[in-house]
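In structure tokens, the next block holds one chain alone, the form predicted alone.
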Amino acid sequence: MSLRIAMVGAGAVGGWYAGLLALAGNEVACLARGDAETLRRDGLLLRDGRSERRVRLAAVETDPGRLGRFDLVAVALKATANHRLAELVEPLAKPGATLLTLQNGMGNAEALAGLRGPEPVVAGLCFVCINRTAPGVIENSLPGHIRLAAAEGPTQARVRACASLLRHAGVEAREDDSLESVLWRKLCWNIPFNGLAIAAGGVTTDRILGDAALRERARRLMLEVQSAAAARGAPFGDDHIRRQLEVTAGMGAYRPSSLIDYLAGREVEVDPIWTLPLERGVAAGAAMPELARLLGEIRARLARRG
């Protein structure tokens, strides 16, 4: 059965979704800033490893207030923009609409359960390559795959619905029990190599691996992040780290997220990507030295980015 689906966000994470939920039949709208003109006019164009695909979209609209209403609406904002979530995503939501968030970082969950509390809510962290290279164009270069979890408690119906409406789309998703397993293993890649791209001064990923100084303190963020993990009663294996590892070898002069916005002067997601997991990861009683080092640099960074 398709589905109504306004994505709020129409850049990389957002635009490779909703290009792949409306191929697969559903009627997708999406919520855009600049780059609603061009999907208007030449909607999405998507493209990976194997193919290039145009999906035209059933609406794009600046204001939230002209779209309608929606089963599903799914954020894809920068965690930054969290504070407009009332007004971008209350006017698209049914009564009993489900909300997923595909951001980044912790506080994503939270922050949209605040509108309707925690039942509704789905979270989905993205494990790819993705990025947006020019309006309206977003490339694939890691297909990777999607974990959904509650938002609180273990997997339910949303949780289910979600990842069978993504696989239908191609996705391979996968269901999680713990919102909080799912979140350390993504920060596990997010925290070093999104932070290293910036305090060494804007370097891409092939560059922190080929450095073995940089690839050491990958390494170690690594470990202090398994190790917050445990403290937090989610705990993940050596293996895990290892196929970062090997993930990120494979994905050759990659850019961050956050190095994009870094270097384009936009603002980066510090809190959800390294403040709140300092902060809950020391709480739990977990050392980590190196993150805190690492967190002072990245906003010295900002500071003289200006």
Given for the second form:
Number of protein chains: 2
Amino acid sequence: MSLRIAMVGAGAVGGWYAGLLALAGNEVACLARGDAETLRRDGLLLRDGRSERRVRLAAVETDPGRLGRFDLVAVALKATANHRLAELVEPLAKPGATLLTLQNGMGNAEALAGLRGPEPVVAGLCFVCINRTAPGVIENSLPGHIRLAAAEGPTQARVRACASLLRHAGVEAREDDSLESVLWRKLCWNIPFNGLAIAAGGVTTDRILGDAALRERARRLMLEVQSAAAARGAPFGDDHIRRQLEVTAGMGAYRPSSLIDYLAGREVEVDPIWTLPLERGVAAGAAMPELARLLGEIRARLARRG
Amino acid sequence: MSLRIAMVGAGAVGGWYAGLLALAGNEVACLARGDAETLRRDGLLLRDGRSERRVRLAAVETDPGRLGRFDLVAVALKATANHRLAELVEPLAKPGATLLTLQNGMGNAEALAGLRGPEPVVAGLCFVCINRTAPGVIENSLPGHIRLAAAEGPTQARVRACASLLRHAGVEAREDDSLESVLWRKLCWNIPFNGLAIAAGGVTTDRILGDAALRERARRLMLEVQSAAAARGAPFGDDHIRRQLEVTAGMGAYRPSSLIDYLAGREVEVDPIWTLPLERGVAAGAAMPELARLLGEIRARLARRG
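Can you swap the form predicted alone for the form predicted in complex with a further copy of the same chain?
And the full complex, kicking off with our chain again.
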């Protein structure tokens, strides 16, 4: 089955999955900003360890009104742009379309579900290492997987459809019963590694693992996330923490997305990655002093950056 | 001693103190936005239980570049506009000027101190009930007092100077050794009353005190603020909580500033009043589940408002 798909945002995650879905024979249009001209002219270049693939998109626009309407609207915007969701997403959705957020952290599914219209919302959390190294050039250094879960209402059938679509495009897509659970398991990586990368002044993940004090802070942050997840009824085991540390060791000098934003002077996704998890964890009764301290340090770094 | 004073922001707090300082013989200029035209034409009208006073300002502008430079720059902007501080405040400060924040909540003094230049920063927390009822018309229903504290560096002499200036204008100004302590004592009111007013769907303070469940939540929130203040080394006693409840009972159907912003569809000062206190309290080891829950409810209300 080939679908008409709109990808909102053509950064690392948006570009990568738009490209794979187009390579699999879907009609994929892209809503982009700065990279629109390059994408229109050259398409996307997807690189991983094994291959380099160039793929043309069905359409690339900066104005959603010029793209038409789609069966699936996937959102790969930075969460800091979520105040523009209504304006960007509503014009793209056919009646009955599926909305799929591929964004980082908490609050994104709620923001999509808050749009007018009864479209079902699916959340996909991307456990991957993808960087956009130049306009239209996306590099994937860890194939990883996407965990999909229903965000709003009885959308398990939509989750299955998204998973099947992604698998057909060569993506390892796992279906999950609980978005809450997937979010905390993903945050178990993002909270310590995106956070300490900034708090330590701009360091890659290998430096965090290689420094005894930073590594210990990462471990304690992961334990706090684990306790918050349990308090919210979505527990995960120590094996998940162990696996995150192993996977990270294999990443080398990886720059988490927030570090790239921080170093480039761009807005950092503070609320979805640190503030909302702190609020929700503490509200559920978890003690999260390490996370609160980390958040204070991140804010101070961002304020000093000006 | 008469000073050249700039007031940045002509809302309730800015208008009230700009008016009193001008009545006391200081040369007071005002940086305003929507109300500038009215203020220029009619000046300010200050009303309290006893009197109605009209006062002209030395200058009213929307562009700080047109105002000149001042000995004291007082900031009464909503904290949600703090990203504009550099642009608004720097052009107004003489070398060696004092910067005085009269804003609500945490993070404002740090934001002012983060501006270029070595100007000392004083913080004034306003324990008052002031509303702007029309452009240029400011009503004060509780004389209250200002607590002043040094925010950055050895500025105790500046604190004394600000206190003396305000007293000379008829304001009860108290000097305090610790900004941390003043902030938590003020938040002991703002966190529960500004917050529950929104979380309960838009209710005045009398409704919070008159509803057993809301009153109990207010009390528990105050106890959490008390424990956070103590964990941060700035303890206050039960008498402070008792006094806040008494004062509030005397306010009648008061609309906290955040409730007014909420009902008017304007941005609410979420970070300074709830998010930063949560982060700092939890980082210091306090348990603040009630505050975290309240914050979640406020975010949900604001999201639904659209």
